[in-house]
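Taking the form predicted on its own, here's one chain by itself in structure tokens.
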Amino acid sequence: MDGNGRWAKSIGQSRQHGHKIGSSRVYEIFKTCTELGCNTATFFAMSSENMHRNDEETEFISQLLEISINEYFEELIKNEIKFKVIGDTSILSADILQVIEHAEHETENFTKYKLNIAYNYGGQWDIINSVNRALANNEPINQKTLSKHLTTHSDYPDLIVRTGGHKRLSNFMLWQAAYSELYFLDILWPDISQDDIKNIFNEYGNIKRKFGLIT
């Protein structure tokens, strides 16, 4: 979800304002995805590298995470959405962790939809974390074992969409993205619309995915 800061600057507002507006778009876009037949979506809120920004900005975004979970908690329950935060959350305050753990616990048995928020997440961290878990369990290091210990388990993305104009993954789901379809939009995240998502889904629907095989 790239471009919150640049969007805010373009209208003479603070980066915090951009993050606030960007955060408000997440559930709306998630609902659009579900209406188009997608049952699992992961939103990349903060990368491991983003956490090196100034404390004021990272603290503000962590507070937005807490506010958003509280705001949409009843929607998660009503619509049977399994909620999860993936990434190294150990850096978050006890209050925010409590809100996350409560939402995850209350929705853990839902299977209809899945909404993941990647916070302090990095694909490299995910792989290293998976290897360490396998080693701790004395398991062999192979594709099946590593896949089992990734934060998303079997939820590999069919489609990855990045806003903001940059054409790179920026350390997002490096293992899981091996055969994902990639879409890069020049628009900034706060400007993304339901029509943008519909157009991407329509184009994706016409792709024959072969996963390296010959059909």
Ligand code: IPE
Contents of the next structure:
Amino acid sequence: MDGNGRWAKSIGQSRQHGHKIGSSRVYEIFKTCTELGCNTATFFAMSSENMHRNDEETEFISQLLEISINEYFEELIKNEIKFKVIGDTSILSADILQVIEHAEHETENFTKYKLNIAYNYGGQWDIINSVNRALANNEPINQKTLSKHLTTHSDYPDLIVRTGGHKRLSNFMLWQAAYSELYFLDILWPDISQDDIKNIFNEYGNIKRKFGLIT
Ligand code: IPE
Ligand code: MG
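I would like to compare: after the form predicted on its own, may I see the structure of the form predicted together with this ligand?
Following is the full complex, with the preceding chain placed first.
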């Protein structure tokens, strides 16, 4: 979800305003994805590197996370959406952690849909974390055990969409992205529309995915 800051600047507003409007688009876009047949989506809210921005920005965004979970909690329950925050959440305050843990706990048995928020998330961190978990269990390090201990377990994204105009992964799901289809939109995140998602899904539907094979 890149482009909140530039979007706000373009209308003479603060970066905080951009993040606020940006966060308000998440659930709507998630719903659009589910209507198009996708049952799992992860929104990259903050990378491990984004956390080195100034305190004013990181604190504001962490508050938005808390506010959004509270705002959409009933929707998660009503629509049977399993909610999870992936990333190193140990840096968050006890209050926010409590809100996250409550939402995760109350939705943990839902199987219909999954909505993940990646927060203080890095693909490199995810891999290191997974290796350490496997080692702690005395398991061999192989594709199966590494995959099992990733934050996403065996859910690998079929499709990764980045807004904001840059063509890079910025440390997002490095392991899991091995065969993902990548889409880079020249649209700032707060401007993303349901039609943008529909167009991408249409294009995705026409791709023959070969996973390295011949046909
Ligand atoms: C939102 O966009 C993504 C977050 C890291 C919260 P940015 O904050 O990167 O916005 P730009 O790139 O400055 O426009
Ligand atoms: Mg950016």
